[in-house]
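This document starts with one chain, in the form predicted on its own, laid out as structure tokens.
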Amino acid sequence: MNRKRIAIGALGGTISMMADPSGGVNARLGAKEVANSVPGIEDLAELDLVTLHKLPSGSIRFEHLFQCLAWAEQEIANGSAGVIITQGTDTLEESAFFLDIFWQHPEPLVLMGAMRSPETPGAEGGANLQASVITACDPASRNRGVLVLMNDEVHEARHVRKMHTTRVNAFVSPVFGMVGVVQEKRVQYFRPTVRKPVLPVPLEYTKKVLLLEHTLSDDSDVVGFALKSGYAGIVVAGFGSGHVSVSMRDALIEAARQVPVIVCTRTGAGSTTNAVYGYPGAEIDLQQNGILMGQWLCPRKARLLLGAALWNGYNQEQIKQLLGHWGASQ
């Protein structure tokens, strides 16, 4: 039987980092070096290895991700059964969701990384890469969009979050849980993945969206500053199930007359509510004044979705409908 062709693109991150003479670790390994360090990986699939960048993940920008997207789509056009992107874990959840917004193919796009650099005892990057190849090869991974593979766990891009700074089990999907596991060299899925409406790749992506975490007794002036600075949308990580102070409420209502505004929850798990609280600054009041609720989307991912919508020229009603799809529980 012919082996499947899997493309692996390296962006950098801890999985590629080696000791630097100046201290600490730095990105030095490319896709070939990372793959060649995994015994037997060439037996799993025919691998096409490309080093796209060598970046710490905090330095990844939208242009890098659009380059990755174009490369991945070309690999699918060339016959790859799946694509893997290796990158740093600091922004892995955001990269995965960003790509999921635009990934239109049934073939899986798997993002993965490592919490420990290759020279560290217990380094798990090789195991993560092997599990990613297994996942990308499996027919059950088709029509699931973008997946994140860490610690033998498969997560959906929409739900996964990095919840610990250093542990190998840092990635979890609060409330929803992982969608599958890799065990005995095969992937086992627990439920179907509900695909969401994907957006066209925009011609330009210059419109900016502010993400603001709302905190106790903070100042709402930043909202006005954002509008004066040309931000085209605002996402607020609000209190509880999507609430803001009275002063922040007034600033956001004024802003919502000019740009789309979304309020999410800063708690880390759970959805915003729609019709529980009625005081000024709570969800009923905010929605009555044109502000959208993020539902199950975390603030970081709501920012990316709003940006993608604005780049495609979506109006307020279209953004509301899109948020209804991506922010839903199913």
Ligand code: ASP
Second form
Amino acid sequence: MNRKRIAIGALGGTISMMADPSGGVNARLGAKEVANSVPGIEDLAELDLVTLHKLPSGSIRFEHLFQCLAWAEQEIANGSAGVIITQGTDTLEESAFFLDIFWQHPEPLVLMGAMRSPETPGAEGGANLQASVITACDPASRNRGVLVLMNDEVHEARHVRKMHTTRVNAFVSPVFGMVGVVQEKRVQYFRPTVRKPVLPVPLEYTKKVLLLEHTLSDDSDVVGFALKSGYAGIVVAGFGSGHVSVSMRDALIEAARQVPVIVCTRTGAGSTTNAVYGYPGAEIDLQQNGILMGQWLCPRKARLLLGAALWNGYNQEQIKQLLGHWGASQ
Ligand code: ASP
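Output the structure of the form predicted together with ligand ASP; the preceding block shows the form predicted on its own.
Below: every chain and molecule of the assembly, starting with the one above.
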């Protein structure tokens, strides 16, 4: 059988973590050790295995992800049918979405990890890697942008969230659900994936976006501090369907005269509303005062999209349009 070529880049995370003298686990394995522990994986595809980093995922920075992107693009240029990145699960939903903003190829880019380290009973990293290779090889995975593979479930980068600290079924796409499953060594999809406008890779990415979770009776002075410290955009994880207190409203309206401001929901599922509530600090008032609503996009992902837009020099109208695409239900 003519095996497809699949590139696997390892970034670290629990899938690569072994016991160390600290008494805990730490990222020690590279791509070869992770892949070679999966029986029969070489029969599925011709694997190109590269260790990019050995990091816990909380220490991944944008520069690592741009490096990953450049490596993955080179692998596609060299003839890979798909690319897999193994990383820690803690920030996997953000890495996946970040790469989705820039991934312009029809070939699948699959991000995956493990909840249990290799020495733990029931470690599922090998099964996740095998399912990722199956997914990356399948023509039905093309034109879906970046996918997340965990626990035999395929999720779209735009919708997936880590929603449990330790369980193997920690990854969920609230409201939308998984887009496919891997079963009997093949991937089966439930719907097409709607691709969104991809942004050019920026020349520089120094502009910072603040993500602020709004909480009961909090102070809005942090908004002024952020502007003074040079933040170029603000995303607020707001109450309910996109609401803030009167004092936060005043601070955000002032901020929106200087930088783009997006209000999302902190609830974890569902869209912000557009025209339901009319009180000061609710969506009608916020929009009338130049604030954008995140719609279906979770605050973490809105922060990444706004950053990518600012790095590309987008103005308020272009950001609104971009958010219209990426924040839509479809
Ligand atoms: N708990 C994490 C993981 O699943 C550690 C990390 O994100 O690096 O990989």
